[in-house]
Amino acid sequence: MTTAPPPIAMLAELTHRCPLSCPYCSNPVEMALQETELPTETWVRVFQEAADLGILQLHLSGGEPASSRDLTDLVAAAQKAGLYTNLITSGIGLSAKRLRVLDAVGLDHIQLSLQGTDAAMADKIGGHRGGYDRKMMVADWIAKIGFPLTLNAVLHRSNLHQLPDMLKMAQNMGARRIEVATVQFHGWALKNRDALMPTQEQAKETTRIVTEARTRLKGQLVIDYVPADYHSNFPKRCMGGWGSTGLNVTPDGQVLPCHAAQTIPHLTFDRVQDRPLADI
């Protein structure tokens, strides 16, 4: 019997607290409660353990990571267990001097979130007032320490438009790379899918921009980008083909093989408090 090897990622969801309610949320609908969040010795254990797997890459994610007080010695953690470490985040909670730490105990690169081009329509899909200007004062303290950073762009129905905007963005910031998503459907946005459900006429225009822009910006500006839902004759393979680029470990613990997965309801999972990772 062979046995498969090792997805080269993990994404450590270490709350799912955040300031921002963007209505496409990957978290799921029921979240996991503060108190139920793995300790940091916990959190810790499960880096070397993904270190010893093979896996190359740490996701530091949530919900907002920056709402963890520990998000420094987890950094620091993951370091020491040798992953390459990216911080996900809005960017709120996050200040120039705490940057500067993290940029002391390693951290390696910033997927900095963007739900539109000006305030009106980011501070709106975020709801959170203000948090645009925050998001641009932490690119740019971003840039000034050196990060290297990647723009996660979430597309829908609202903002789709903004799209030959972001990728000016992006190059303005000097981002390396940029992911347009289309937003996918599982979670809080398919609790909202008829409010942000792209249009055909979108799908295809955002298609032929994003064919435009690799092509032009090829050298200057990486460019990722996931497809809209529902407009294919079949369904996308999650991830890539379950647990065989990344897996996921849940705010309490869970592991699994993609953000969807928590949302099948006849499916359980192992947590890390019960089974070292290598046997999950």
The other form holds:
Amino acid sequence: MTTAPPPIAMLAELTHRCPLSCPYCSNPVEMALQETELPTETWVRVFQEAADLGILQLHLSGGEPASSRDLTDLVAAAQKAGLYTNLITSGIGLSAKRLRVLDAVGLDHIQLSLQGTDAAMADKIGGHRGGYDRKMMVADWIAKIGFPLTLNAVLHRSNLHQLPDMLKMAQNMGARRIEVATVQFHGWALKNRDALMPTQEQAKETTRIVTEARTRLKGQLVIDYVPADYHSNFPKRCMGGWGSTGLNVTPDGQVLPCHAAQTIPHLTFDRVQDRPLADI
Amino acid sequence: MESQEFPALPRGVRLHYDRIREIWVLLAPERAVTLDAVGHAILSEVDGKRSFGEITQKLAAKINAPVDQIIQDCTGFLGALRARRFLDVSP
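Beyond the form predicted alone, can we have the form predicted in complex with the partner chain?
Entire complex below, previous chain first.
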């Protein structure tokens, strides 16, 4: 019998609630309801169990993790467990004061999403009026505090032309990294595939821009790139291999190999309420 | 990197002893880099207060190796970290 090496990362989806409604949301089409969300003390136990298992990096995600009232307590608990703690957020729900408290309890890093480079695009994609302006304020507060920042830009047919501006924006915000992620077709994105699918020209142009920018911005801005689905000769590994290095806990406690696993029919998953993480 | 420059780990990048795998790792935003003994020895000297020249002199004395060789190794290793924004360098 072989044993899989312990995972290094855990994605904790604190809630599926979110003020935005992006058409490519990575949450399952059947979202977990607020009443089923794990209580704080269960998350605290799971973080400690994760650290004992060899998890090094904890990604606090959602939905919008800032929609969780206990976010600060959860970051504090993650730090106590010795986990490198990353907040994956749209910025909506974060105030300057809340960010300062998160700084005080030891949050290591923030990944801020970007739907577009202007309010017209971003708020159309996110479906939340005023969201873009708020996000720009949040980015400013993040820079003032000095949190290490990654921008996460999800690209698709409507906003791919904004990529050069997104790269500039990342630099202006003081981000060290940008994830240039062409939309991956699972769950919601698959349902909205016709509207989101980039053209072959767009897919090629994106690769060209990324290649050029990686050389030009070497040492200033690190660019992680997820190329377009369907435009390569061979299918990629399942989720690019995430299942072998990470695990995902849903708001209602199910433990998945990745956030898209629930799209595979007939699979059932153990829950952290029923068994310790090490047994799962 | 020049001998009078000061390398430092920026906020959000830190050394961490992984007690489960019994190895040292460098934790960075959404990345964990496994360190071998050489990498750990170099980063243990990086404190933002000592110059690249001082660090390489100290390492050379510590392991009794030619300083040119140490400079070469450190330049390659720290340069790779710098390119990934895991290391800041100030004059």
